[in-house]
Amino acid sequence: MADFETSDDDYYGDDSLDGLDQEEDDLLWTPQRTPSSASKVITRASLLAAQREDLKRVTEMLTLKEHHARTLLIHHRWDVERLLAVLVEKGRDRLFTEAGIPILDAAHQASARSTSSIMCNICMEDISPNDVTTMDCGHCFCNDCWTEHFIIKIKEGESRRVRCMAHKCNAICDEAIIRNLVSVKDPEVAERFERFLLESYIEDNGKVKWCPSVPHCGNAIRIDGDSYCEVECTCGLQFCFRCSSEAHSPCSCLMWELWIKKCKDESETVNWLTVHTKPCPKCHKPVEKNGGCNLVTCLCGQYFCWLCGGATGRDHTWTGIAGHSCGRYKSDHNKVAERAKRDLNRYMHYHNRYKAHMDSMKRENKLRETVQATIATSESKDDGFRDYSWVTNGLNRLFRSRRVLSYSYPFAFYMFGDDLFKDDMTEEERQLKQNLFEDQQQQLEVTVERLSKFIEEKFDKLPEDKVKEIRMHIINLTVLVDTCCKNMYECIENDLLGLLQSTTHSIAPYTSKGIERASELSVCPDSDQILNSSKANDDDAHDPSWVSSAPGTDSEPRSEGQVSCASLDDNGCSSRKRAREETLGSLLFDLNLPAEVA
């Protein structure tokens, strides 16, 4: 720490304020964005709007019906890139006929229909044409038959590619047959089937997933660029894109999840006490040795073999227990216990500072009303100072890189530990490779104790001389600590997960301004009649009433703390583990009703 102690003119001189004014105003932290953000927030009101526009552009591009554009956008998770990257490498047929689209046959139908009755396949009976459903691959089975597989097949969760019945055949049924005929039998069952098409478009969509808010706002995020990144929701909650968990970059999101369950499981600790410690065979409570005797006692007043764990009488001798044997008893004990030791000061030792800067961050968290009561008593003074956003800047900066700064002690220890790099670097080299990254880390960690030192100070209280140094201080710090940021991010992306050969570890990039804020998706003002005007050239029997009677609709839940937007009421319930509120015959579709439930 005291390689990189420095004094304050090493921060600034006389003029340092000339060029920082730029600067300043380059880092200025802005955590409302703009309309041109890359991020998107998709709400219950503009979910419709954000899956009509991908619908639009591929039914206008390959002038299909609606439900053929959505089986080809669910069969290719909603990327609209991909799919016509496939088109062009192999073809129309092939693409329809890889997502289950079969090529209309008009004839073969027609000719279906024309005789006096049909005899379905399924239940071996006489049909009149008039209760007999083809579908577009051409098979034909009684209205019955299919609405019984329709029903199974959306209770078994199947909603969004539900395949024909016949054998072998792998076509996508039409949704608005099964719209007709499963809301005749079976209206609640309709319903879910809308929700699981509605919600496809985040529950299926590489680009798109839920907010893990809890209680859960009703937000989706939409990423228009890498995955492997950090947004922030509308309602506030900042969390990793790739895998839905707290922000925790610079830790890949595998490094986070191994770090927060030894942090949960104490698996360091359970495995010291593993190492140095046996069962009592009567109450199975640890037991440490201190002494050389393998005749053991617990507290319990049970005595037994130190050597298998057997329990044992108390008479002994300097070479045996009387009554028992194990035989003979080689180990390396000694060794076993020392590394378990050094592991678990090892893993003290990264935790504990992890641990004390996230400390640190919530009671700087705190800082943020006294400091805006400080610029307030500040501004209602004539003391010559009329803008104090170099304060809020500073604090600011500081939230994000003690963040950065916590996060780095979880990386340090899988990146230079045995746990995931043991083979991808040699000794000497992870030496090098860890002198560099701490020669960073605690660059980082001195710039930001000294930010934070001056941010806390009563500037309100201070005289105009005093305050004018005080934002000097701040300013520079405040620059310093984005570039030492950089630095680290830098370090780690080039010369530590960039180097390795095998590595999977990406990690989030680093901003100046912060994670990035999602800006709300606009809402067609038309898109009602978009959406009427799709499904009239879709085929006579959609029924558009559900849109108007049903904005937002429920889906599938997902793994991964994934909860449904559209399937959350005013109070942001998890359609996991709401209870259902309204009745089965209520018009408006139930967002209460869990997906996988009939």
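Each form is matched to the other, and the largest set of C-alpha atoms that superpose within 1.5 Å is called the rigid core. The structure displayed is predicted, hence computed values, not measured ones. Numbering follows the first chain given and starts at 1. Compared with the form predicted in complex with the partner chain:
Once the rigid core is overlaid between the two forms, A356 does not reach a Cα shift of 2 Å, moving by less than that. Relative to the superposed rigid core, the position of the CA of A373 differs between the two forms by less than 2 Å.
Relative to the superposed core, K285 undergoes a Cα shift of 2 Å or more between the two forms.
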The other form holds:
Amino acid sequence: MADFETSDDDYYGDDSLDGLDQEEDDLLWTPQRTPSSASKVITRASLLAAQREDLKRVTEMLTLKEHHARTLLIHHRWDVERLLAVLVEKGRDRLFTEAGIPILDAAHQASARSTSSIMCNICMEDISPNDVTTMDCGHCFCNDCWTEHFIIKIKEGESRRVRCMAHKCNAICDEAIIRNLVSVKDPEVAERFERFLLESYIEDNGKVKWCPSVPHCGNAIRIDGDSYCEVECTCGLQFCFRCSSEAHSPCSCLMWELWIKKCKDESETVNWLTVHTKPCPKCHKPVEKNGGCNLVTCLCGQYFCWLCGGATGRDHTWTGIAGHSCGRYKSDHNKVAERAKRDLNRYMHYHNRYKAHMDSMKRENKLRETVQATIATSESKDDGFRDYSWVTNGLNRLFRSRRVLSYSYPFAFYMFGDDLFKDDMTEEERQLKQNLFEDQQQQLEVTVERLSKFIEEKFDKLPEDKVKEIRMHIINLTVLVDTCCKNMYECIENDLLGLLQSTTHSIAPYTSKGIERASELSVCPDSDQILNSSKANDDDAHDPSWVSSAPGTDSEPRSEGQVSCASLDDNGCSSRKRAREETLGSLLFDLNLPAEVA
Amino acid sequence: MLDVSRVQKELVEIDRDKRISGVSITLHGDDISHLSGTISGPIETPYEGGTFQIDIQLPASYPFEPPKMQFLTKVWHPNISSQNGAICLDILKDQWSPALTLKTALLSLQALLSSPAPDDPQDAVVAQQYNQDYPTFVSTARYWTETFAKRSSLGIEEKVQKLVEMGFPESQVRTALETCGGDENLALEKLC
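The structure above corresponds to the form predicted on its own; please give the structure of the form predicted in complex with the partner chain next.
Below is the whole assembly, all chains and molecules, this chain first.
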């Protein structure tokens, strides 16, 4: 590791590019986790641990039994803050009764117990007091009836809100009683109840979502903060947390939904239409040619020339249509507004570019292997370049920006189209904004292509000075691409979506480091976190060279993944500029200090 | 399996005070899961004097799931379909509790007849009329009660025929009868 640093220093020593030093941190590609990242992967094993914290907080604060705390949390969708707000606003009793937790009445229960035999109001039989159960609300029925009721409710998918059998009783039944009674009669249903109850933490929780992977990886993701974000599960799937479809920023969820639908519809019908039909110049409906000659009649009665699509009269000869000649080139013959065609052209324009960048990204994915192989051969040559992180950084930056670029086309399609924001801006405003955006987009596009070109160079076959030159270009372009992405997002968020009057349209923000990779939830989060962060500080202090070695590990998935652990890698790689921008907690800021010094 | 013993107990209970309650249940042959209920129209409502038949199907999990009830007698009411007699009542759906019985359900239907909930309608046409033109609603409901829920009184066709024989055009006779809630004397006054 120390060697790496020395060679790096040497390299800079005889290099005249001073400007580079300052940006050095920026070019190191950081793993896809921001220091502020607190997204967690919740697996089947950690599901209980994940909710333990919330349960503990509520049980302790309100001195409750755990099952009552769970009932409260389920009712308030696991939002502890909201639960506490209700407590303050409405008081403890209201909080409890609204959630279906009875306020205990011991006297009532005692009276139910005192008789020798009890009439169950459900089966209408006299039952021995040993075979009845009184719920917290005071309602007493026989165990057989309770069991039957529980099984039916569980099968109906009501596990999280099994209410008392009494009419108009709002009380939620004690989960322990349900568990005990049901497991005697039908262990399988009892197991299902258990699972449903645990999964409430995912199903009834705005901060947690199932990973949408197919086949399902079994994980759920918990985010911390704004729900407009994109995350990566440990199974590798990247998705939009908001709508659970693929990560699509800077497209908004609505735009993306419309786009996907449109692409699906259009690919089936419009492709066929464009190949086989032409729009009638009068009614604009697509017309299919069913005869040999080029004079076509639309159902609406309009005659037109199949070759040029222009309206004609009805007389024709074998060689031409009377009074019509379109064989001569005329530049202004599209006088009639062909709206359908224009719309289609517009869609195809955006779709082609969207598709082209997607395809590039797929091809560049293969490039990763090639590049890695090239690095391997170069490293074995031992010619002074020991650190090839600039290539991997550039490559990662390329993927990231390709993605942004690709999704920026459907974004533009809707931003400047008639579907969503027609009434939100005048034609002039729209034109102005479109120019503004397209400038940014074009800059990004050009820079990305240049970066792509340099990364494809077979630098292992080149002489050293040539490699230095490529390295220079890649390093510069990597930074430039990131800046272009940032600028484009700034334009989108501030000048386009930010100025909408009638609607609010939000997108997942751009992060230089890419889509946040959620880390596995540790079973004991509190102590681990402290442990790891102190470790991180130690590492910082004792091993300054890890700054340059960090990128070498960036593409490997992390299994130990703690937030603080992640920030250990991050802080070394993030730029000074970004450290200032993105540092949220003081802890992270502290962690960043040694990196700056180093 | 259907709790036969409970259903039998319920039937005995209903039979015991059917005179006071105004609701009764009869068996449909041997099948205890298919019953037929009867409720009398509540007084001081357009349904007064009518007797309403209700088809009752008990699911196998009764009483843990609600009985399925449907009006067999045609009735003009915002919460009851004028087409097929389907009922919109919370206790027959998600608010059902095993502690409720067939009797309480039928009594709830009776209560529903006296206090409609037009904001949660089953029949949008009726509900709209109830909200916008209450007098017409009342007379239509009364006409339907007269026509479909009264076995003892003269059938509507007979009334029509009687009035037509007096020399009034049939269409006018029908309109007059409808607006007067099936009362032939009032209709006659109107026609004269």
